[in-house]
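Only one chain is given next, in structure tokens, and it is the form predicted alone.
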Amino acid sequence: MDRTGSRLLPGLVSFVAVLAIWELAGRYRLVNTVLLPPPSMIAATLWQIVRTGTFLAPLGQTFLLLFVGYALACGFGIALGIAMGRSEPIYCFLEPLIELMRPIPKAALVPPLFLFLGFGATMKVTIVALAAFFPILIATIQGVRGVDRIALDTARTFGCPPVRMIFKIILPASLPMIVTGMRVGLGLGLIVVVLAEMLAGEGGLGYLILDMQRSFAVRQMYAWIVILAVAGLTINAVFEFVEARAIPWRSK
């Protein structure tokens, strides 16, 4: 067995064991199957949703909101992080404001955003961008500030322009830290976009999960939760794939 297989096997075994215990608990009526159906029942409902393709529209809507907000967070977070990491006056000017806003749970900003932006896509994109922005910003600042000073001084000695220095020295050296912030931001973005969909009630995976719960369609509710979990797992796998090729030395 190769290294990857040996690393994944224990997790797969634990996952199968949990499903088996859950199935047995349902079959022997150790739990209330109305509230917690066994995996076999959920799987049948899940297959019906997948077979008919009804998951594509809400999944696409959630992903669109997530990726637009996440792209904005990456753009602004990395740009501002480089500026704050490179310039002490900019850092001193913005750092108190950032430290004031950063600890606020972004879910707490959803109600005020409802007042200013309404219940539409603009509000959802904004809350995703805010949730992902701060981890990316902080990671970028730390990465830029950790760049080897000797490399920067050498580049200045040879007359390297500031913009070229950013793209040739600062960004490559800061990339591992930036990617770490991007990973954290992506997870937070997925959480808040589902929460916003639940509260706004205008479609998407979050809305469907809450709607099934309100309708007491328990098996459908769990099926949509599984779809959300698989979507999150897929996003993480794609991120790891891109990360391994963008920073190949990190996985060694």
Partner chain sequence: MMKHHVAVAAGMATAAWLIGAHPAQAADPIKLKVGTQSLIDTAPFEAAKAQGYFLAEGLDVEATSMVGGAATLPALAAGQIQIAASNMVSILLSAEQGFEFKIIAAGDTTADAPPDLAGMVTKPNLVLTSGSDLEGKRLAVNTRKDGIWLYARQWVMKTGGNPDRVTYVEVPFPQMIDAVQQGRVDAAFVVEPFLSAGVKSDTVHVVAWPYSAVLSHAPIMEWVAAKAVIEANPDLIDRFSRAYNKGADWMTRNKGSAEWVQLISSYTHIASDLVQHVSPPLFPTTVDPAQIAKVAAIMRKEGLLKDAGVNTDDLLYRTVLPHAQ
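Residue numbers count along the first chain shown, from 1. Note that the structure is predicted; figures quoted are calculated from it, not measured. Basically, rigid core = biggest C-alpha set you can superpose within 1.5 Å across the two forms. Compared with the form predicted in complex with the partner chain:
In a rigid-core overlay of the protein, residue 152 has its C-alpha displaced by under 2 Å between these two forms. Remark: with the core as the superposition reference, the CA shift of residue 110 between these two forms reaches 2 Å or more.
Let me have the form predicted in complex with the partner chain next, following on from the form predicted alone.
There are no partners or other molecules in what follows, just the one chain.
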């Protein structure tokens, strides 16, 4: 408990510092307070939202969408990454398509996605999954290619079947890279989940933030952005916790 306390303290200090500067800037009219209200005003609004529990339903909706999309991205990204990292023919077959798809902004993909998937949950999950998929895939390919060849040769000499090799040698050895990719993918997924909710508004944090922005309820908008940031921090903390268990040698 004491250790986590000393770990959290510096972060808290920098948060307080940033908030103090922001507050003073607002108090002394250095910034336009209509567009950027001081934290104290946002905090009051935020307290209203938290106290009444109105944040729970939208937050749950956003989390669910993120979870489904991200799980799909991890599953497909890692599986395809291993296949592409191990097999040159598969790599050559899929690389052009993937590299052509990757730089296309998700916003530009919206018209065809609307056309084929409608504007319900399927479309939103697809956008989230697509966004998180590419970093995971690329990191997995690179991780798999970096696996020690001697280890593989040894395993093969001893007649280790491919499936076993994947789970016993390739996956563990490329795990650090995969996890780095998963982390980047999670970050992107978190951004895109909010964007997806902004596209087809049916609730969730993204819809609320956009809604507040449209109705010029600036304080409420920032309050929801704070909730989003806290949600992001929480997700990252959970990820780090799991990461520390999965790759103990990394958490020095």
